[in-house]
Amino acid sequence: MKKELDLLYKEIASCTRCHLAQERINPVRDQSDPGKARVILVGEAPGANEIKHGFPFAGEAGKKLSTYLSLAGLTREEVYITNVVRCRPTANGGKRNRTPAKEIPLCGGWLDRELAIFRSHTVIPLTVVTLGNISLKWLCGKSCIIGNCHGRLVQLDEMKILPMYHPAAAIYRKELDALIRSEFEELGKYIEAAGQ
């Protein structure tokens, strides 16, 4: 799998379907052992920690996820984490994120790849959590929407869609913070009861 993870990777670190090539240094990838996820977890872009560290979550959303991921029983080193949007998309002269609108449709058929090749390599079904808005959208249709979906799980395909709050949501909406602690405790006895 990782081979293929590899070459996959080569192609993104080449593609130019977009303009945010022009600014990519490299793609943003997870270095734990895709062989040993336990659960992948889909975000929307990488940030400017992202870009500075080369691996998603790499700033405070990052903390936050790892926090979370406890919760679950489960390390960084135990999820394989990646992204709808591989290079960071700018606003306000690159000192803020944007919403990523017209590189999505560009740039998720990598995702789909991604995932295709975890598929072809697992025998139980793959858990898959989506955070925020853009990787439930992407995956389970544009009628999804998280404050309807977060928390219940969805069929499709081989895989176990799981939506769940970005991180960073709590950072903004301290509210949701209890919110997103408790599901992924339910994620944890999920995983237990899977047997993954």
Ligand code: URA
Contents of the next structure:
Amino acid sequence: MKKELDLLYKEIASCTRCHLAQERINPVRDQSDPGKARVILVGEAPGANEIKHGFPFAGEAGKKLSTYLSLAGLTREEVYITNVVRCRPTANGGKRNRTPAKEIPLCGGWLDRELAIFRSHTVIPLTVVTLGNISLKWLCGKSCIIGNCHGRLVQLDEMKILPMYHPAAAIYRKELDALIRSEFEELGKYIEAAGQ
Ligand code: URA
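One more: the block was the form predicted alone; return the form predicted together with uracil.
Entire complex below, previous chain first.
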């Protein structure tokens, strides 16, 4: 599986499907062993910290995510994290991030291929946690809204999709923290029961 992912990431590193390619500095890729991943998590797009460090969820949202994962009994080494969009979508001359509305349909195909590689190597159904609306909508359809779908498993193409709030949501909406915590605890129970 690693070889296939290596080839895919080589293609991603030279992708020119959108103008973000011109600003691409550091390809962002999870550093854990994909063969050992018990769960795959899909975020939105890298930010400045991820570009700097070269791996997803390397900043404040990543710290939150690690805390939530520990409630599911998972470490970062036991999950594989990826994004719908691979380059950092910036606004305001690079000062802030923006929602990558135009880039999602151009970039999302990489995620589909990445998940297909995992599916072809996984015997038990693959559990994919979508973090926030962007990955939820890409995988489950535009009519899905995180506020309605969070915490409920959906079966899709030999995958179990579990929509979760994006960890950054708990930074600006503190009231979501307890809910997200309890849903990660449920995730932990689910993967234990499923033998993952
Ligand atoms: N937010 C995301 O959605 N993805 C990252 O990699 C980092 C922050």
